[in-house]
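As structure tokens, one chain now follows by itself in the form predicted on its own.
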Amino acid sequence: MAESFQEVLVTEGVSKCYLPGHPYAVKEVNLSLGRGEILSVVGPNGAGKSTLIQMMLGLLIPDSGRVRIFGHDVARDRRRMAHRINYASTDLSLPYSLTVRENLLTYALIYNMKKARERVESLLSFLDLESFADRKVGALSTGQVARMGIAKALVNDPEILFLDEPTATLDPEISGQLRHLLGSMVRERGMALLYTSHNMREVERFSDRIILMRRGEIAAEGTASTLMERFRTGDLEELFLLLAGEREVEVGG
């Protein structure tokens, strides 16, 4: 039986359509995320994952439904919870003319973190960024930028962390180390983590629960083992390919 987690984020039938008459990017999605839980949201490109996260962050307003974080409606009260959440993505742009250390210190000050410099130095050490901490972001490799972006997302010690394809540009060793560090943080601090990835082995090993999206809707939800049993696949990668293909799958449950 899956572990029960205290809910801190809930979506209630959220939908988003960018253009009238076009298919919904997200359609009537209901999900929850709890403290100390790692929830992976996976699906083919265009399945609605990024749109869903942007609505959770309050960057997009749902056409219908609502997102609640810590009991507050995100569309109405985003400022009340902004300091308690954070986000990282491989598409996130950071000031290229500042060093890694300067970037992190800037964000720590924006969040009004106490002992901002100590917090930054702790993150540099925790994520093994010290070797390039004084290098300008514009001179970093893609993988280094990704690691720095995750440090930025942790700078305010968030209670809910959203990571959109965070390890896509990292080599397997660094990716594994990062998963271990994040997993430890989730368990020890009771942080809630919502995660997207196309790496199904990573998702299988890392997640407490998995939501499969297709064409803007939730196609299935459960643990890795229950999903593979339900769809009679040998692994999550086979299930992902089934989801991405033309063959119809049962939506719901």
Given for the second form:
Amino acid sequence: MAESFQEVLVTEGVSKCYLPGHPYAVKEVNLSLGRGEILSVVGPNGAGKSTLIQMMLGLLIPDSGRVRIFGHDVARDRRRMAHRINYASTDLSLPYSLTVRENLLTYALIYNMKKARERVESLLSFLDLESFADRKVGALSTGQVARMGIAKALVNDPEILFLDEPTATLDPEISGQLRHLLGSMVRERGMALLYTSHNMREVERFSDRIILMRRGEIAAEGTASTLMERFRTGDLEELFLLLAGEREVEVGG
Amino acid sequence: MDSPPSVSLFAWRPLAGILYRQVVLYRRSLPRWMEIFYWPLLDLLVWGFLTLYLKKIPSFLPSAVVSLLGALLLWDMLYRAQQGISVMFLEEIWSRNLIHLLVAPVTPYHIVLGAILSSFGKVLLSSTVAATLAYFLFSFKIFSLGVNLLFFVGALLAMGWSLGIMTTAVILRFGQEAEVLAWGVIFLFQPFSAVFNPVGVLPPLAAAISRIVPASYVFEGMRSLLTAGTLPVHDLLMAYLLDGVYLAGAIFLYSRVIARARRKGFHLKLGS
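The structure above corresponds to the form predicted on its own; please give the structure of the form predicted in complex with the partner chain next.
Below is the entire complex, every chain and molecule, led by the chain shown above.
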């Protein structure tokens, strides 16, 4: 796949199989992400979303194919682009004995941010975390931990942000606020956002483009409306259930 | 596309970030302070009282008795150097933070270097307190070893850090099932380190094993210095030579495990 000036992330035939003889976790995935774009990757559990993101982050090396970010091969040259990306996942947390403010300062330093303290204070304000900024992580609610995780993911003002189910533990009001903030960062700063979610209404409203994965492969790709039209479903939820089930989906629509 | 500069291997801020977290953890945690001072204090009391008793037995050489306390203080440094690395790594796993670090623009070597610096601080604190107590409670002056003390400590820290890195690699490879190594691996080396007894009293096989343990040369050297007043330079050189081998082996193992983890993904399941 050719990389145009707008594309910040490209995967070229990326495949991963954890155990020889077992099905591929990710198979021959080609996709791209453009500057200022929100791309959702959705699919049932085991579809390969997490493995795909882990290869994009350089945590895993593809068996074949490659991931390029800003033109760099992630498997070989992760250090050249790692400071320009960031990641949050509901599966992760930060040290429990530190406060939110201390954790963010830790990561502002780790990401080599100049004026690290100022950066942390502006993030706390931007994401409205000040009310629990001095509370230890161990004393936070699940939703607060998720919001702190997103703050950590924004600490280096990333050009590409990977969010793995960022709103899964948030109440609808906070989710809406967060989507609004992320949306404005994407539109105003040109940040590219790749995220996964099981909330199809959120995906439908929030994404510029959606990739539906199933059994490690891209089953379909397009905007919410083109996908619903192609598969003749009333909403994405229905399409998701179709994918999650055993019914065969015509790959590529 | 023009890229801003990537984070250099020698950038100070990432290391400062890793160390800052350790400082904050210790600043407000009483149990952590106890961990630094509690065990050395108890060990010191037990062994200190034993030396008081032994000194009263006429057949015991006073210098040999005194070297027990020196051995104890140095052993604690070795133990803490190893633990400082392994336990810090385990804490990253327990707090589900490891992946954040691996995604950040630092290498696994930054993480290890941060752990080494942090463990050095803890060893310094713990040893200073223990040495001060040994002086006031039992009139034992570890500084009577003079500048040679620095060479002994250097050799023991290098061994402790090497074992810490190896343990970290094993935990990374086999997961939390291997976490017992963080506390136990050093004791595997204790019988062959000639901590409280000369190598000469060991059975032949154990003595042969002790010849490839850097710490055995350090403790032999310390005893020689305390009892005979001479430093066997050859022993010290052997300790550093073996440390070099241990360190190279540890870094090699750690690199291999990291590379394999990126292919197999076993590190992604840690702590989950």
